[in-house]
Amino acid sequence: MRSWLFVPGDSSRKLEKSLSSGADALILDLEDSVAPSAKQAARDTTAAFLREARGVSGRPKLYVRVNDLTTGLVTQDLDAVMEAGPDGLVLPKAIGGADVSHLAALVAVREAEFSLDDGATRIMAIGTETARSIFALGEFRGASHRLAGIAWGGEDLSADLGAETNRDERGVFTDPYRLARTLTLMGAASAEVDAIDTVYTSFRDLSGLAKECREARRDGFVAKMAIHPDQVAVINETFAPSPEEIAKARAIIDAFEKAPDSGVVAIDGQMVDVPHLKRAQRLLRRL
């Protein structure tokens, strides 16, 4: 999945429109975009949308961002939406694998209660929204078979740090947020799950978005979160492997399959080794 679009869970109109956004995954939000007084209404609206949208042909994946585990609201969120069978959940302010394991246990109970397939509900964790969470980015490995990806976010982190801004005058992330970004990439690689880049808040600046997408893909991120439907096409185009890349990856894999005992193979006059094989396999898993 290349693009993850946030959609407020309390807006039936925006939820309906999001189905045609082109996003690979929708994040139906019960957290930051919903006022405390509107939480229950948002749960009801989101659950109704899930029930209707699950049968739509060619639909995006449907993930629900629940409230973080410290709020005491997660059980109410799960009780409201799990019966409708979301494809996954987004866990905000996750502090390492322990929080993922905690949420996974809560989900397993509800899958059984609502006769859903065991393990069907995946989890995407946002792992950098507090200073404490930064120190736990190396702890996601083995937390749960449900873990599908780790994302990073700089807005909540800047609030937790008391920072005036998270970008400099050029629009580039400052050092604390570049560190969070790098550690997210390392943590996701260690856990063998997708690394998902943060949102680009200047949603009308599509050239700036494209630049940030290219840099993220260059470094190893495979997807990016979006806050506006207009951002989706740029994200999808940037993170989609080209036909040439796909063909090259398949050629590398084919060459190693024909020489299973070799650590190095020759393709088009170039020597290719195991790291190239791993990169090719990872690229094809994104299709």
Given for the second form:
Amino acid sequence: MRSWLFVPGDSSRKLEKSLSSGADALILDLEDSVAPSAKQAARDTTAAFLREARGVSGRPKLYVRVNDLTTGLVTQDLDAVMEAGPDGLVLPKAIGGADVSHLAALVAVREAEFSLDDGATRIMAIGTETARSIFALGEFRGASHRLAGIAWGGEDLSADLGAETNRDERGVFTDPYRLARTLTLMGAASAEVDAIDTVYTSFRDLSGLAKECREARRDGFVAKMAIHPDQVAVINETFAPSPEEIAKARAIIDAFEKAPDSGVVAIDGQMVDVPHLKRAQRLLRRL
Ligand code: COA
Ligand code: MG
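Moving on from the form predicted on its own, please list the structure of the form predicted together with coenzyme A (COA).
Okay, now the whole complex, with that chain kicking things off.
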């Protein structure tokens, strides 16, 4: 999945629009984009939307962002939405694998209660929203077979750090956020799940978004979160492997299949060894 679009869970209008946005996944939000006074209405609106949207053919994956585990709101969130069988949940302010395991246990009970397939509900964790969570980024491995990916975010982290801003005068993330970004890549690779890049909040600036997508992809992210439907096409285009890349990956795999006893082969005058093979296999798995 290349694009994950946030949709405030209390906005019927945006929920309706999001279905035709072209996003690979929607994040129906019960957390930060919903005011405390609107939480129950958002749960009801989101559950109704899920029941309706599930049957739509060619629909995006439907994830619900619940509130964080320290709020005491997660039980009510799950009671409202799990019966409608979302494809997954997004866990904000996750502190490593322990929080993922905790949510997984709560989810397993509801899957049994609502006769859903055991393990069907995936979890995507946002793993960098507090200073504490940064130190737990290496602890996602083996937390739960439900874990689909780890995303990073710089907005809540800057609030936790008491920073004045998270980007410098050129618009580039400053060191604390670059560290969070890098550790997310490492944490996701070590847990063998997708690394998902943060939102680009200047939603009218599509060329700035495209640049950030290219940099993310270059470094190993396979997807980016979006806040506005206009961002989806740029994200999908950048993260989709090009026909040339697919052809090159197939050529590498073919070359190794023809030489099963070799650790290294030559293609078009270039040395190709096992790391290249792994990269090629990984790229084809994304198709
Ligand atoms: N999902 C679905 N539809 C959306 C949308 C979203 N995230 N953001 C905007 N739209 C819709 C609008 O409703 C509008 O449709 P309409 O003209 O039929 O009403 C259309 O797209 C164009 O929107 P636009 O006027 O350009 O933006 P806006 O001022 O209405 O909204 C935001 C701007 C930032 C408030 C809005 O994009 C938003 O709510 N984003 C999600 C925020 C969020 O969830 N944050 C939490 C994670 S960081
Ligand atoms: Mg937040």
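Positions refer to the first chain, counted from 1. Keep in mind the model is a prediction, meaning the values are calculated, not measured. Superpose the two forms; the largest set of C-alphas matching within 1.5 Å is the rigid core.
The Cα shift for S20 between these two forms, taken after rigid core superposition, is smaller than 2 angstroms. Taking the core as the reference frame, the CA atom of A266 shifts 3.7 angstrom between these two forms.
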